[in-house]
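Starting off, we have a lone chain in the form predicted alone, written out as structure tokens.
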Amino acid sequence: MHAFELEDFFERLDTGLSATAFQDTLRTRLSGTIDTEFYHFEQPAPGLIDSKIDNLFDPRLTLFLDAQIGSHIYFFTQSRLDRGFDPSDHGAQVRLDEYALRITPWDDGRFTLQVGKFGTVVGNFVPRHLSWDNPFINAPLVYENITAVSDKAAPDSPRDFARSFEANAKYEFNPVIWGPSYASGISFSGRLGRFDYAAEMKNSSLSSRPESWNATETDFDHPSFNARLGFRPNQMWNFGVSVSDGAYFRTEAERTLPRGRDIGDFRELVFGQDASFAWHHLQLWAEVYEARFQVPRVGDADTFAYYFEAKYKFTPQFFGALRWNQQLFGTVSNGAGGNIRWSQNLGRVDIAAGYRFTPHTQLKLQYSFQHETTGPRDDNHLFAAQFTVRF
């Protein structure tokens, strides 16, 4: 009987967070998620967590804003409640994380033109990076693995940089790809037969910050290009290749750059392969990326990283995933003579349990095993509950 009511509730939510004007022209919807996390880990934390205490309670409310203005203008937004971008311990705050017009000429998808701040087309974890549509709670080590790699400073020697990255100043330092990469910038995108593109100009790189994506904050002097070709040979598979070329320092490293060059002088190189399989019960994802940050008084410092990940309904509420990372990292000159790893080799296992009591709420539970395969070896343990209320 309760269920009962609290989907009738639901109902009756989604109608009054409803409307249209102007003869069905214009219609709005105000939509969220209520999402309530518990962490356990060892420290240091492991990926994006920022937080000096084992057990982490991370509640967050997002809100979403989806107008459309008939067939082909269509404006959304993203807000959010929470205690920062990634899983902290810090105070509440609130944000707008995207917001984007999106317009597309023709009914048949060929072409859309959208302007804002939004999610990366590079891929295929972003589309479904949010957390009704994850199957874990956090993202595959490739979007949040802090490198040595600073967007703050350059370092002052191959020496320097081998050694400056700190666990517990993690914080300074910068992942491949940070998350959804909901940076500002234009794009266009379609669908021509069995293929679908897509491409972007961006205000900072893949692996910028939050801070970072606000145009406010970063302006377009040195923006990132980005793009993605897909291949669907029929409704189970989906096949893509991607490509970004972007500066990655913020304007605050420029005084610590070699004289005569600026910021637009090192880049971050991605080059990334996708792929995903859906058949029945079954969903497949793999990513696989090849990066290259070009450092001041460095050079290139490489990485490949990569992940596959499994998707199982077992009954229509309850299902089970199961996903493989690995990131390596080659050499760079120690400044001696010799060359050194510039970051440390890492293998990591998530598997998640999710079941959903009704269409509008959803639990999860998760265990991650994280160990680095060089260096000091340190492993670490993460526990993970997440419960999603859905309006």
Given for the second form:
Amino acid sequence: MHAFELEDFFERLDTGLSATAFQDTLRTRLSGTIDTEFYHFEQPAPGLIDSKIDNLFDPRLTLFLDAQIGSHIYFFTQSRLDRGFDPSDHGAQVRLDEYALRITPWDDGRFTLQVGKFGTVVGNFVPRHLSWDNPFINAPLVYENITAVSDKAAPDSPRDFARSFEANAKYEFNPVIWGPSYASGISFSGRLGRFDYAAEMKNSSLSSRPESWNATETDFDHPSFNARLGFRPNQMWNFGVSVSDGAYFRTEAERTLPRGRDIGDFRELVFGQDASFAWHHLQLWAEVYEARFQVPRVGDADTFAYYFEAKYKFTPQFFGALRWNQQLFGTVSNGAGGNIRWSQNLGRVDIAAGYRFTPHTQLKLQYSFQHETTGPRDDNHLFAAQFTVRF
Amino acid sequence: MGLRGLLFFNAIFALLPITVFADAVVEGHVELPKSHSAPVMAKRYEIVTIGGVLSPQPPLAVVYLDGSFPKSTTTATKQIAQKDLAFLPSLLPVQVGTRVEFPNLDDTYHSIFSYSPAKRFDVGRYRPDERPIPSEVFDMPGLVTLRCDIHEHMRGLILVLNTPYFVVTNPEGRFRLGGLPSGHYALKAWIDSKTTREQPVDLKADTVLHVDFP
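Could you please show the structure of the form predicted in complex with the partner chain, as a counterpart to the form predicted alone just displayed?
To see the whole picture, the full complex is given below, headed by that same chain.
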């Protein structure tokens, strides 16, 4: 098919999927992506990949609905048909991952209120986490590296906490931030001069699993409070600091907590710094996170994670990207007078290349090498390919 | 300056160099497609949301005289700005060899690119105060679709023509194309990438010909 015919097809599709009503007061647009992903890795599967098969095929259909009601109300949803929120070898499932109503009372952007289920305001990864915008196929390490913390059960002892988890039980444990953290809640945000601010109250902490993000699954008895303050001296630079404080246990963990303590007593505290730079065909991002989990029968479990990411467009259609990630873990008391590292330190390098055939089709290839610097487990090599059709 | 003002100046400047040397005029009306609604902007992951509604971009047509004309010996320069998260003007006809500048008049980055066969380019992200203003020379005839890598809803069109005789209609479809050479030509109305209408015309000096494209 000729390139123009293909572009015309997508333009007509875009027109067909847009609708207006009430003299253009309500305007809606349906759009989406079809992602076809292939992963090859070694066991145990790295990150949040939940598969016992080394070669994983993971297709995904994502539909977005954007609606503008008048000039100050905006509504959006994101629904997906795939094999699970994270790449997995499970069967197909349909989910409503995001929905939110946004009210912007003033035109200058000083204040916005949003209610629903949506990505966290913490850090600078969420705005580029979707397949079309993310130069890589996976997320930075801190958003997907499983730690020894579990939101489903409290450890019996420090040694129980710090022992390596079994690969087949990996999904019982949590990273510092679970992907874009589409938890439910309310946020307010805005810009004041060169500063921008955002704060949110969500029903679950940054480390919480996708099942916990639904308001029907987790109520607001133990909310998480997150905030980010940004400074943008000019279009090139963007700096931010983020904080988060939230209870991280799910309700089923309550029976495993020490007598007299409840879920609200054990919190995930996160402090983050982010920076980004863009000029001409170069884009850079960096985030640094310090996180503390208050763990029953153990004490404070601290971790430090960071990454640097660069993307460069070599030609209008071809880009390359490089990311260096590292996560370091502190020690906790082993209960016998000594200290023990509570998870394995590791580093990971991600290399990706992407080619946009048209404004609607993109192919990405990625290689990642993960190395545990303190653990007995083998290194892991990940090869991934992702073909995206955007409409 | 509004869209209509820019289109007016664009049409005037397009005609200025040739009105001195030629004197036939064609005027008329092009039946334009139904007006589009304002696009819906995806704001899902924007921390700072500006209120308001994007301006709808009315359908316009380009009327041009097709034929074999000498190429311009100088490089003309035109502009398509990015203002209020839209391309302004949204449709720009240029003669082959024209340089088009892309000034950013917004307080945010844009990243303009085109994958059209007539011109593939990506100017990247640049500050509004950067000089020189990013520009491209359009040296192949054809339709070039402009997009922004950051703002998915943005669309602009550059119609690169072999002829120096062209004009953009007003939003009602009316046009006046002056300074034309005498002779037998095809007058074409480009309406969209799928639709170009054509009428044969006999142009005579000091006459005004009326042509409609229903």
